[in-house]
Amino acid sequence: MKAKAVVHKEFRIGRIDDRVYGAFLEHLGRAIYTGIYEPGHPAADEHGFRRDVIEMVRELNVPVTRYPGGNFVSAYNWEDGIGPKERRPVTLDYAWRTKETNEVGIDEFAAWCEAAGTELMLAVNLGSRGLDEARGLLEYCNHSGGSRWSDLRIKNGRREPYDVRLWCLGNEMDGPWQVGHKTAYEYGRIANETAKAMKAFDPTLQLVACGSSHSFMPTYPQWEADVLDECYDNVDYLSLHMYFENYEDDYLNFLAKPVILDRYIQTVSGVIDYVKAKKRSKKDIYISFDEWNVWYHCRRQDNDNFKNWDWPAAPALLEEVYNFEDVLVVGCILNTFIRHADRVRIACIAQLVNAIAPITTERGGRAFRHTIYYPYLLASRHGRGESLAVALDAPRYDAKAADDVPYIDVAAVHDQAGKTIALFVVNKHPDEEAELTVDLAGFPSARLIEHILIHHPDLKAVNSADAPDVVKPQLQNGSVVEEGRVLCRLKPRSYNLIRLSV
């Protein structure tokens, strides 16, 4: 299979924002206790965060970990989590039936992003609770004191105020599943009074409204347009939620799903260009897409599960054992995000440690990488700068998600301070060796630093503590530099980085 592609030095899309290759760490099974915390155990430091976990999550460069929810922060009261832990409540998670200890809240949250070198990013309750708890909250973490929440904080031991700037109206407001859950215009003017109040206490703060939980939501993308009618002139950027799943074991449809992203995406920046222009704004809102990932291997299990069982702490929850064929949806999903720098300006992976998590840990024992962790690793890594356009002649085929999907798909990212550029492709096409021809516009000198690759010969290869390193990445002898043009050969089922210094 041949394709082709040109790259132009002037074609920019846009700059990527850092904050794409955020992370999200949910109040959910294990991703917090025993996952980022657990006392006791040999790699945990003196607040109780395991060692071995901050170590994974710095080699991964997160700039941005949204917390605590996810659905557990619509009934979440923030106030049981600070103080003297001996005195926080134990409370009752209604989201996914299970028992909250509280020793992990804000002010342990806080200590571990600052360890793992990660900013907060915030979710107030506007579920169960609403405007003036918010407040208080914003309060408690941002002013320096003098006042009854911050001097609070102060009390409980941290003096400087930890100056969140980036804050989530809520979550998932438009899921009947929500507690609290709302209709557009309900959720819309609760957003907009409390994006009123937090910007009185500071002008500067970035909010993110709810938008659609995935674009198969009956309100979508209805609720979008209702939403940002009563709160764009307050928020700054808009939510959206998508998770990609392969119950049919259709290689190619699972494959094409990252097809309707891209459309997702197209989609709803036309509704903000709609509000936009309805309300005569010289305002840019930006997309916020914070819960991205695959899941369903142990989906419906779980489902039935908590459904069930009688309120147990931290028990295994959406534990998803990752596979080599996750790695291509994963690779997939980035270069969409990359593509749309223009309009995607954060981007969480959900979630970060144990549930639907490219890290898992054992209770007491060891830590290791998922298969999905390395695709993530290299684009933060290496996906930070200038979005290029690219121009991409392949074959293509039809599937059940959707028709026109290209057997490859490419990214670029010209990152000017360094001097090279990085092209991200995953060869699609089940059983055919690709002949990728990338003509580099403007770079008449460019030369090839390496070729990066992540393939294994079975699909359903998934790495385990026992044996961590089954699928990752290795270099490879695919690509070729002549006469500014990238010859790259890239095997069926295969996810590629080649980087160039220019």
Contents of the next structure:
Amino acid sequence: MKAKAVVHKEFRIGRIDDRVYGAFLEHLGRAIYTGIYEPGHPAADEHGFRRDVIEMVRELNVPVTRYPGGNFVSAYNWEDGIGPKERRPVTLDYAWRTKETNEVGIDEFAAWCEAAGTELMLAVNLGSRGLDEARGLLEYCNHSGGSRWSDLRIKNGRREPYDVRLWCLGNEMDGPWQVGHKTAYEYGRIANETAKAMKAFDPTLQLVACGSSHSFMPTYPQWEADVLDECYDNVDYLSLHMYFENYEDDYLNFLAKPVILDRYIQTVSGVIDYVKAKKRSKKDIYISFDEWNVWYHCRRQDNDNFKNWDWPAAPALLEEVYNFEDVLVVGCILNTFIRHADRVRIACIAQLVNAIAPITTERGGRAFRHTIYYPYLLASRHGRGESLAVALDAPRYDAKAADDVPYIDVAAVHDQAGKTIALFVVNKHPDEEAELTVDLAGFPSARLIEHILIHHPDLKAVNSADAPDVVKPQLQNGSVVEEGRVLCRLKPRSYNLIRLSV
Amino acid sequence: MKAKAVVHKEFRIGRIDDRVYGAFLEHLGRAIYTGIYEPGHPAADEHGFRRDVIEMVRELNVPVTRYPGGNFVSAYNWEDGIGPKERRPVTLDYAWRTKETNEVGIDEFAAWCEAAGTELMLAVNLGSRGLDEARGLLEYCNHSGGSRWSDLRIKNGRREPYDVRLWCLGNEMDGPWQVGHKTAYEYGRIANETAKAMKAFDPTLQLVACGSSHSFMPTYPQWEADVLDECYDNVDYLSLHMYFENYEDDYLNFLAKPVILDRYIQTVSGVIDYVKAKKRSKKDIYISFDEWNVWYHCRRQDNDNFKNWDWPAAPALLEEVYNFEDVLVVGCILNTFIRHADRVRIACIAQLVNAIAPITTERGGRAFRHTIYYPYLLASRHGRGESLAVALDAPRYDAKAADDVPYIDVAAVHDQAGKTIALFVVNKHPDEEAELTVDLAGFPSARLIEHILIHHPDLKAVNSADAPDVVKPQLQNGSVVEEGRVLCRLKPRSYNLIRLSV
Amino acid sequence: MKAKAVVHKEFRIGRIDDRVYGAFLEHLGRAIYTGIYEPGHPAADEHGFRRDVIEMVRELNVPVTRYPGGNFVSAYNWEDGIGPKERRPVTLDYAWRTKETNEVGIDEFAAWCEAAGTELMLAVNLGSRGLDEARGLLEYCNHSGGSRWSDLRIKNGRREPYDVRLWCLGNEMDGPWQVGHKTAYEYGRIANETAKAMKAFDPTLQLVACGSSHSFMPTYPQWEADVLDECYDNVDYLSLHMYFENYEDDYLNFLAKPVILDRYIQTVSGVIDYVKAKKRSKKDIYISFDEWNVWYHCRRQDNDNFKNWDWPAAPALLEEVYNFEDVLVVGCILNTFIRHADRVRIACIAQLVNAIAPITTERGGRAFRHTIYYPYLLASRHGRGESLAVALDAPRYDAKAADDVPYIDVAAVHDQAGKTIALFVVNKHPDEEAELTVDLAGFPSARLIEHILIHHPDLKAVNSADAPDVVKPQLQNGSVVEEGRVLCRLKPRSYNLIRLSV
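Next, give the form predicted together with a further copy of the same chain, keeping in mind that what was shown is the form predicted alone.
To see the whole picture, the full complex is given below, headed by that same chain.
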């Protein structure tokens, strides 16, 4: 199979916001407890945080981490998680029918963020609560001192305000499963009033309103239009979520699904423009794609499990074991965000540890990297800079999920400071090697730095604590640069990163 | 007057849910305080509950008791009624402008229910409060332990959860008199979201949404359609209320009013079917007729009284003194529920003690049974089993309340286990004896067990503490069974129960 | 310039409600702290209230004072302001980004009202809170004792209830700047349900629903119609607000603006009548014009200031320095209320001390009267009684604000008890003296008592602590009464009060 792409120095999509490589940590299953927090673990620091996990998160260079939910937040009372730990109540999480010990709350998580080198993105509860409690949390986190909530933070041991910049106005409020689910109008109203109150406290806060939980939601995309009608002037981002599955074990269809993501982003961008025009506004709203991942390996079984269990604390839940096939889909997803750098300013892999996550820990034991850790790592490391438009000419196929899907998925990133170009390329073809020629217009002196490959002959190959390196990146020969053209040989079913100096 | 009825073994309406003989106890007047609870009373048990009242309630075999309101619940904070009694606040009840001492709360009332052998049906406050507080109460009552609210219950002395099955989502939210009165849409929304949260805790809970407070409400029956539109999938019962009066002292018209009840149930059943069809649902919703009674004897005077008094605690309020005429109406009401056994699964006489109630107590003194105690007792004892369709051919009359009202009101209950049939028959005719022939098709070996009569020559005759037996059931001769036919001689203005072995 | 007016004993508009001379004190800037309350000040009484300010307020004879907001109330938790002062939290006021020390709360302010001889008009928070908290405040203030909230008041040192009669249901809920801003429907609903709960406590309370914040609001006057549609039956007054400015320094246009006020009142009166007719109601609703004043001298600068400051406590804010020109506008405003005595039953100058106020204090120092203190004083003193219709024939001018504006503004008040007539007359003409003839039909024996003049050759003349008497009333010769006719000579740009005995 042959394919051709053109990248031109001046055809730029936009600067990639570092925060598209963000992540998400919810009080769910073992994400927090025995995930990032496990006092008594050999690797635990003085606060009980696992240093081995922090190290992996630091390796990923996660710019921002969304917290504490997710569905969890819609019935969460943040005050339960502050103050002396021995006085914190145990509460019930209705989303997953588990016990929440409240050992980790906002103060602990903020401290973890500092240790892990990631910015805190905080969600307020607009399910069972509203404006008044959101404002208390905001003052607790961000006010310098001398007021009730800020003084309580200081009393609890933290003098400096956390100065949280990014705030989610609830979570998936379009979902009937959400505690305190709202209609688009109801949500638009409460989001608007809460946003105004929060911006009255600090007009420079960045606020994220809930868009759709998936493009398959029956209310999509009217939800976006109706919500923005109510709150356009007072919010900065619209949140979208999407998870990917391969229940039917149909490889090519699975690999076609990121096309749905592409259209989702495009459609919502159009809705934003439509409301902006209606409002005669000069203000732009961007997309915060703050939950995305592959999620299906253990999903149905988990759904059965949690309906019947007796409110366990920190049970194994959503502990997806990712395989090599998922690497290719995750690669295409990340490429899609890069290609929409002009619209998507934040994106969060959901989640970071144990629950639908690239990192898994053993209780009391080891931590290891799943297959999808690696495309996420490579994108986070090498995908920062300017997103360049890619004019692609490649063979295509039709699938149930989408028609006219190219076998090759390419994103190009120009790091002007580092004087490099990164080409992220997935060859989806099940059995044909691809010869891809990339014409680097405007980069006459391009030279190959390296070609990194993720590949495994078995699509279902996985990593584990005992065999953590089954699927991982390796250096690859087979790409050359000639007269401003990159000639790449791409294995069938392969994820590739070609790095060039320019 | 002659009348004919046919009952056939195979023409069954449906199994009568025992809970149609339920009752209601509200924090209102002397229902709780000096009604069921009076520490220091000679008959009081160690918890302060009057044993004489418990005995009467046990005699009635009340399957379920609704609590704590009624209008009271819509401004009630349930947390005020738990914990050490000396620390409970005195609060103001806006519905009746009385003081609530909070000496009885959920723990006391649940204990009383156990003593009285009745199931607790608990209402949450959706007037001044919402989802969040409802969930706290639910966890307090039903969670096993290890969480804030359940541990508080244990600390307050009750280890085992109460496991309350039946929950009312507010009370009469269609009534402008209700604190936090809602539109149908507003109520449907809050009922739906509260129901979802409660079922997230326990999907087997049975939830009751508010229907109309009376068929004379201006919003009836659009209220039912609109509310169910919002919450059909998440509730199990629709609550209806109706009270009966004879302000005009028009005997035949008063006795015609249960026909309005019949049409009310029929209409709401139709609305339920209509929404079910709209929703393409397989789920059924049944009627909980959780407030019904005669109420007018002291109603207007009470309304004047409470507007002017200075917030007394446990004043005499709604202390209806029922007469013999009311027996006949109550008999027709109960017959109506039996004839709608396929739709009405719960019904609660309102109320049980002192306030619009079959039982009255003297403060520090005696308790006695009002006239209406007896038809309720007989129905509760002998009205359980299968409701059989009754094909009735009887003379009819026109009244202001309804046209074409039969002078005879019959309900037939087949107790398959006990091998008995109970015929509940009211002869409404003011001065003609009725000769009723009931053809018992399919019961060839039927034999008379007894004919019980409630009758008094004076329609206005009442019972009192000094004369508690003025109106009460008595055995009656005058019915015979011949060749599968029951021949009954029914006095004018009489309530009759004819029991047969089959 | 010549002008003519006729006043007739029997052509009465209606009794002027004393409360149209009410005022407003908000927790804003230095209105409360260092305004009315400054412990340690030489003039402070034992509670910390400044006696010098109380004296000025007593001189004004302020019948009613609205409290505690204003925008402040929409995020105010009244419980923060009760109990031992050392335990009260410091909170943040989002409206002006200041710190609220809560040293003054409801108990202190009610004590101040008693000291200052003014009735308390109390606002509940319908922004961030609702019905439930409103009811707590109501019980705290007005219940005699024996319940949680009333006992807390007693414990806090006040045995007798305050028995507050006048309650504002929120503040400017039509304003997008308001915390918890509502749509007209949302506000009408919450106002109605809160009103019903409050009247269930005490049906004789007088409740004020929010109308428009200004006649320039885009939702005006549909807001009024929609709000009243929801709550007409349960409220007693509709609140209107209006502030006046002269940014363009256009004298005649500034003086034409009270005509907008006149039309505002007229239009809202029409809306009230319209809803009354729709409801087939016998009940009347009156206007509470509970915020009015000139406000522009430091308004823009304040708006810049508060966006950038770091939450100061009691900063200088909205400290308008009023000039002589403002006296003329304030005179016309007060005249407008007098001429609408049949509709406007309450009006509150906004505010009373330091913030947009007739009185300014120095921190630790002197208090003085601004120019507008005087027309307010004269109207409050001499403007009580019956408002008489004035048939005016005067030269007119066109301005940007309104066309056909008379150069002369007249209001006539007949004090039947005191047997006096007061004519409040503003000559707006920039340079012509006016000869005004007032025909006093039905008052044959009228005699001049005095002609009081406020005038200064410089429209921009102001008072200050050092020069407090630059602009103040003075006795004037030049009016005579002849044969039931008053002949007045009115200086150009002058405020005049002609008092007659009749």
